[in-house]
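As structure tokens, one chain now follows by itself in the form predicted on its own.
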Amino acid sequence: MKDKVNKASAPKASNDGVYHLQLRPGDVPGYVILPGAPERTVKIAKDWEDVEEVAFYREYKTVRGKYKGMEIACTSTGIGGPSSEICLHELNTIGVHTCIRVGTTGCIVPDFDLGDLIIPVACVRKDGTSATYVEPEYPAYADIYVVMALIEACERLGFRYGLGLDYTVGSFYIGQGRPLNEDKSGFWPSFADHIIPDLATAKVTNIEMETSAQFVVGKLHGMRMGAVLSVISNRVLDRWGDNGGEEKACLAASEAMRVLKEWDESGKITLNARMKKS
């Protein structure tokens, strides 16, 4: 008997699921929340019922459950654009159509303090991954209905939030203007001194490492994408801390998914916009 051989272009897991997530069609519903850290899946799912772990391989942990009666799931993406690309592609392969990223972010304007939530409307693309898909002039933007659902969720929950212009960069240190050493000894390129002030001048609100890659890759896969980010640092005020923001972001994402499901089932929105006849 010949050993089972997979195609190198689309390898399968040992359970015949997608290779990295190890999920099969039907393992998760069409609505999936995307935290970065595997341990955040547990924090998200604490607001759900009938919770079960579906798969866990490398940085990709998937949990499924029900939020106020709605079938929902979350899959961790790891850090950065490359691992996000893998996650989104494989989720789309098994039928997922709507994703909301839940993450943390550093703020570079005084308007948001620790624990506040930022809902990115669009991103500056310095993630690296999206550039391998499409030219840099292609915009990274959130699905408007996902943004509206996140706003509605924050309003229902009474959370302090705002809309943001996000800067996604494939670096935590030099690329975000952080020295490798506090005294700036060692490698320190001259442009790094200007990253934060230049972004602030351009009205960018915050910095993180995944969102633009997810918006672009998801859009090109035909998926609805959005994000809600908790502020854990403010570079203007030089402050660092969670202040309850991560828990609020997790709950806001679940509530926003429920809002989207309500809208989808009511027929108020469709995936393809149509011009109204006059």
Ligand code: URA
Contents of the next structure:
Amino acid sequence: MKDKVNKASAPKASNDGVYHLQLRPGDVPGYVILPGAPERTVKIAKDWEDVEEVAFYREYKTVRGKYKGMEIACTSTGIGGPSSEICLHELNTIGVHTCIRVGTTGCIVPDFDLGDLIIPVACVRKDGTSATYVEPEYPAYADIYVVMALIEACERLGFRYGLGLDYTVGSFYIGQGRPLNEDKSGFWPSFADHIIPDLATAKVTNIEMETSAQFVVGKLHGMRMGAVLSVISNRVLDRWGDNGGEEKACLAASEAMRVLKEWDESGKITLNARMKKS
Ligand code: URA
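Starting from the form predicted on its own, produce the coordinates for the form predicted together with the ligand.
Then the entire complex follows, led off by the chain already shown.
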């Protein structure tokens, strides 16, 4: 039997859903949390009821359920800009209007330590992917209401958090100033020694791999974007550890979605006309 042929410009999954996420309109509500790792979908959904896995293909796992009565979902994005772009493009195609990234990050200023939460307000765009969409001077910034909802959520939950100026880069090792070997033998360009100190002096708070790509692609598609990142590495003290941060970030994102939905329904925030309410 021949494979069904569909458009190269808009390929479809065998269930007629979007190609990578394998989701169709109506499979998820408009409010979707974006962890990087598929296994984090389970950690997010542990605070929900009526949880169901909707689809799982490659790095994209989607789970939906109810958080305190609100219909909610999460889809893992994988690591980095390209897989995030695919995820946001396809979520937008099926009518998703609000996304909160839940990820981990390395802090590069002394204000934060392991397990703290950072809510990025804006990012330096070194992700690579967003430059394929729009010129580099275009800002990567979070939706103000999503930031406010994340602040409200962290206050309600009593979590330690701060606002951040994030650096998103398409590299975990050399591009984040991590040498191949401790003695810096092997490939180690001189600029790599200066990455962290130069960012710190520019008051950048943290470094990770997805947020600016998601903010720019989501914004250009008309979506509301935000992020809550748990500090898993301290680049000032050279320490790595979760310290309870991941669990807190997961819960803060669900709570922030509930806050946003309350605000949306109260008419406090007017959703862009082309966004579908659900
Ligand atoms: N994610 C990153 O990209 N870098 C870190 O240091 C921690 C998490």
